[in-house]
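Shown here is one chain on its own, the form predicted on its own, set out as structure tokens.
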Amino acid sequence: MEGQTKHRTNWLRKTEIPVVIAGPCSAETEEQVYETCRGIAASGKADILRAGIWKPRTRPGTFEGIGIKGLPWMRAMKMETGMPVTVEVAKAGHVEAALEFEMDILWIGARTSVNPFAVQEIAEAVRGVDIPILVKNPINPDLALWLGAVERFERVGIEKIGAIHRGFSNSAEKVYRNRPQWQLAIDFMAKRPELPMICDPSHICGNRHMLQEVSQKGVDLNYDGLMIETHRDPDNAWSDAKQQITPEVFGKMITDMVLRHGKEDDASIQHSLEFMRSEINQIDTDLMNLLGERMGIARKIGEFKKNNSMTILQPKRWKEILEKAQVKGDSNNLSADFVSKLLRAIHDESIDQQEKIMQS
């Protein structure tokens, strides 16, 4: 893999190279944790070796970590192979246990982020305590309730924080095990650019066919780093078989990532962007003139239905206008979900506009 600039600097990415973190999903048996992780180490292509030490379940009844016993598995592979370890974290009690055996970075799980709660009681756990914490997002698509959990960290003094995107659960999902809604990461970025992003394509995919796909989108969006559950049999895990890979794997798909080579400090290459990007400003411009025009005829419309007595929705309508655009869509190279997602928008605003006529 070969560099790539980035906008900001940060605390986990030292150099151009994107972070790989890779391990186990959960610490099994000392044997499972020692050879995989040195297969990990013998890849050379990861920078930080990683284990689930408590695994919170949906149900219980299932595995559910071994627990502390783990934890002197991972600092015998941190002084074995000189690579720092992580291990995630749901309560004081995991705190302090993972600081007795020296773990270099802990993790906040989506489970525990989307409780405030939770995530006071670990804050409180590491209050003057020197560690990098890598903050997952919630389960749930809430942009607040993420950047809230890395807040209250901030607020007890830690200096080292980063985000981690593993998607965001949807029950109508089916392709994903876990929805990326790029997005809203994109979001957590804009907001808070200093701080790392590591993607987790294991969890957001629930898969093995998916995961060079999901990581490259990753590195193409410039994330920092990558998180890959790897698994000497991935076949046999304890848990979530179906989205680990063999060290082997890992190592030929790291190898075979894509980066992108254009410096963004090349004055010609920042001149062509600027006019391209002076294009898209255009047009955007132009598509809100637009988008306004034709609020301005729904709310004529609304008025029309309201001096008739009419309804506000008109389904035969309604599937009159998703059908052409996405004949239109088709024809402009335009996906049949991006068409549909932009019609209802404009939709929904447009029945939004005409509810406000007929209440005036």
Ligand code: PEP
Contents of the next structure:
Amino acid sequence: MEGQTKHRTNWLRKTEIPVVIAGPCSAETEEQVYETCRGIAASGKADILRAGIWKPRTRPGTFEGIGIKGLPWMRAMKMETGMPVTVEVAKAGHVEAALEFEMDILWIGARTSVNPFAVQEIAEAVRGVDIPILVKNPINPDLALWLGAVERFERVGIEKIGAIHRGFSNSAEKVYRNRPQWQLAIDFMAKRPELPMICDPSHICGNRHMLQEVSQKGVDLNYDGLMIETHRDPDNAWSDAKQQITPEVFGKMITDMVLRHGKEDDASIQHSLEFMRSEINQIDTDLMNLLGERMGIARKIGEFKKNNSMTILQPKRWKEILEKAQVKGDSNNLSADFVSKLLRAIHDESIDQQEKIMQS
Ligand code: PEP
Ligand code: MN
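Mind giving me the form predicted in complex with phosphoenolpyruvate, seeing as the form predicted on its own was just shown?
All chains and molecules follow, beginning with the one already shown.
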């Protein structure tokens, strides 16, 4: 990211201000779509309207979307507000219907981008059509699968493609509905910096109370946009009731967002930033050298243990390492969780290296 300007420009985001997509999880009734979209338009804080027309649900017997009936409602809101509209498509038939009703952007849901056959089917359906496509991350944290879905649309000639980060399914996760694993989206941006990246805090959080915080994090990480589920009556929504907010709350949330208008062309600011980055780079180099040195000693210990028929893992020693590191970490302002993760990673590598020596 060295030397990269603070704000990216791409087909979706033309200024430093992130693009905002808002609308209900699902289109339910004509009145619900109209009232919600009108409220969003009145807030003046959204650029694009969204609604789910076909809903891929985890369990059968729940509301699976209003279907084609909802498309004229979205088209009516497009005409009335002048805002582009986007819907999710999961198969070729959806694409055909969405195009017939003049949807402006199509998005691929997380349960679809996980399946290359389904993605390919949709890609074939948009071959030769000039329509932007947004690809949500697959439900599992697999960067290649996400990039692969994007490539399928590139191969059929789609020129305007973007990604949506909506978090990853993880049964051990307690805080979020879908664990964000920000680094994965950051890796995506590093690999494809020219593609817009949108944050979907609604599906990451699964609740209202963390929405502001996660949206702000997306903005702070220089995402190109936000997708926020908005409903006239969230508590009574037919899908994702817990995470939707009213158009009024939405308007206030976007208003309260802190936009970081960095002066990327100011030479002295750039210079100070470059200086601090070079300090970080130096420290990273030192860390790598130190870790290399540590592993060298671990290998020596491995030889020693082998020659004396000792086992690799000595739980008492590991406990001692961890406790010492926690104390040191604490006095250096490092969280206990971080220190434990870091030490575990280092210890795993030591064990691997010792294991190789024991088996040689
Ligand atoms: C949605 O956007 O309403 C949706 C179904 O999201 P996801 O594909 O991220 O689960
Ligand atoms: Mn939803």
